[in-house]
Amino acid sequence: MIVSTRGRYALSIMLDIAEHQGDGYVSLRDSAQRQKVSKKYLEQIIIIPEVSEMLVSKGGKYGGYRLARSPGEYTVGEVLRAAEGSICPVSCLEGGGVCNHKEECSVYPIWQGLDEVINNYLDGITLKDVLDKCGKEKI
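With the form predicted on its own in mind, show the structure of this chain by itself.
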C-alpha cells in the first residue's frame, strides 16, 4: 500500500484545520502556506465528496473550513479512506474481498491479516491523538 500525495495532504489539511480552528474558520490560503503546498492542490482535495462531508465551510472574508466533528472523532484511517477510496494492500481485498480464487489461494490469508493490521492501526489513531503527540492542539 502506498499512500498517494492526495491522501497525505488530506490528512495534513485535516490536522491543520483541527489545530487552527480554535481561531475561527481556517482559510485554505493560510493552510497552504503552513504546509508549503499550493492552494489549488488543497482545493482539489477539499472537493472530494468524502472529505468535504467531514468539514463545514463558510464563505466570505472570515470564511474557511472547520471540522464537522471534534478532532477526537476522526481517525487517520477514516481520513485516508475518504481521500484514497481504499487503503487495501492488494486489489483482491477491495470491495469486501470478493475474489474468485481466494479458496485455493495460499497467500490470501496473509493479505487479509495485513489489511486487518493496517486498518486497526490507522483506525486506532485520531486527529486529536496526532495533535496531542506533537503538542499542537489549540482548541
Contents of the next structure:
Protein chains: 2
Amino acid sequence: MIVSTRGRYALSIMLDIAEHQGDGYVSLRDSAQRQKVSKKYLEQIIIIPEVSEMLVSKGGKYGGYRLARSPGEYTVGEVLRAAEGSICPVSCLEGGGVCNHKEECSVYPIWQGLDEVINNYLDGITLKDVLDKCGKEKI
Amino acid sequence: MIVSTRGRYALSIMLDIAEHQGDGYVSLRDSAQRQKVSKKYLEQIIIIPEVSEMLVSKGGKYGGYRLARSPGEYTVGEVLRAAEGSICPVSCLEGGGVCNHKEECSVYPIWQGLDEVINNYLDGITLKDVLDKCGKEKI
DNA sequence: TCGAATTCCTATTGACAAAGTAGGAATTCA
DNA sequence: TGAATTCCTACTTTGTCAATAGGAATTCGA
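With the form predicted on its own in hand, show me what the form predicted together with the DNA looks like.
Next comes the full complex, this chain leading.
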C-alpha cells in the first residue's frame, strides 16, 4: 500500500474544502459529515504540519479551513506526500535513497524508475483537474 | 511502501537463481550466503505458493531450485505480485477494485490510473533485462 | 545402508504503524 | 455569555512485517 487512509482522507478533505469554501471557511464538522468519516480522525490528519501549511485556518465559531492557494496550484502528489510523509514505493529509496548497497545492487535502478513513474503521474494532476472531473483522457 | 522485503527478496533470489543455476540447482544456503540474508527467511518467501510455482524444486542433497521458465519470460511485476500477493497502491483497488463507493468517488479514477502506470512499468521489465543490466535507457 | 544436505511445514515472537478514540484547552463570533 | 470551532496530547486496538525456531520428509553419494 503506497497510499493509506491518511493520504486518501487528506486528498478528500482538500477537495471538499476547495469545493465548498466559497469566500468563507469550511468546518471539519461539515466536511466530515459530507464524507461520512470521523471528524476526530480528520482532525488528526489536518494537524500534520505539512498538511496544515497548505491551509488557512480560523478558530472559533464560524471558523474552519480554506485553501491557501487556488486548487490548480496543488498537485495530488503534493497533497499525498504532505499527509503520508513520503510516498516512496520501497524502503531502499527512503530518506532520499541513501541505501548502503545501491552501487552493487542490480535492482536499485528499478526502484528509481518506479519512483519516477509514480511521482510523475501524481504530480501531473492538480486538485482543479479532479474537481473539473477533467476525465478519462487526462486521468 | 508498495514493495516490502518479501518482494525485494523474492526478486533477488529469482535473479540469483537465474544467474547461478547453470544446468543444476541452486540451494537456499548458497543463495542466502551470497545475498547475506537469513536462509530461514528466504525459505518463508519461497514457500509462498505463487512464488514456488515459478520454480522447480528438488529436495535432498545437491537439491535446490531452478527457474521453471527462462529469465526473459518473467516480468518483475509478476515476481513482485507473486511474493506480495498484490502490489496495488491503495486499498480501494484491492480484490480487483471492489470498492463500494467507486461510482460516487471523484478520486477513484486517480487510483486506477496510478495502478496502471505502476503495473505497466513493472511488467515492462523482465528478469533477463535486469541480468543483462540492459541499462538506464530501458530501466 | 548411513549420514549429510536439502526442501517442506507449522508455530511463535517482537516491533511498529495504521486507524481511530478521547478529553479538554484556547479561540472567536453573535 | 454561550455556542462552535481549532488546537494539543495521550491512549487503544488491531494487524502486518520481519524474522526465528524446530523438526519431518526427501534425496543423494560413499
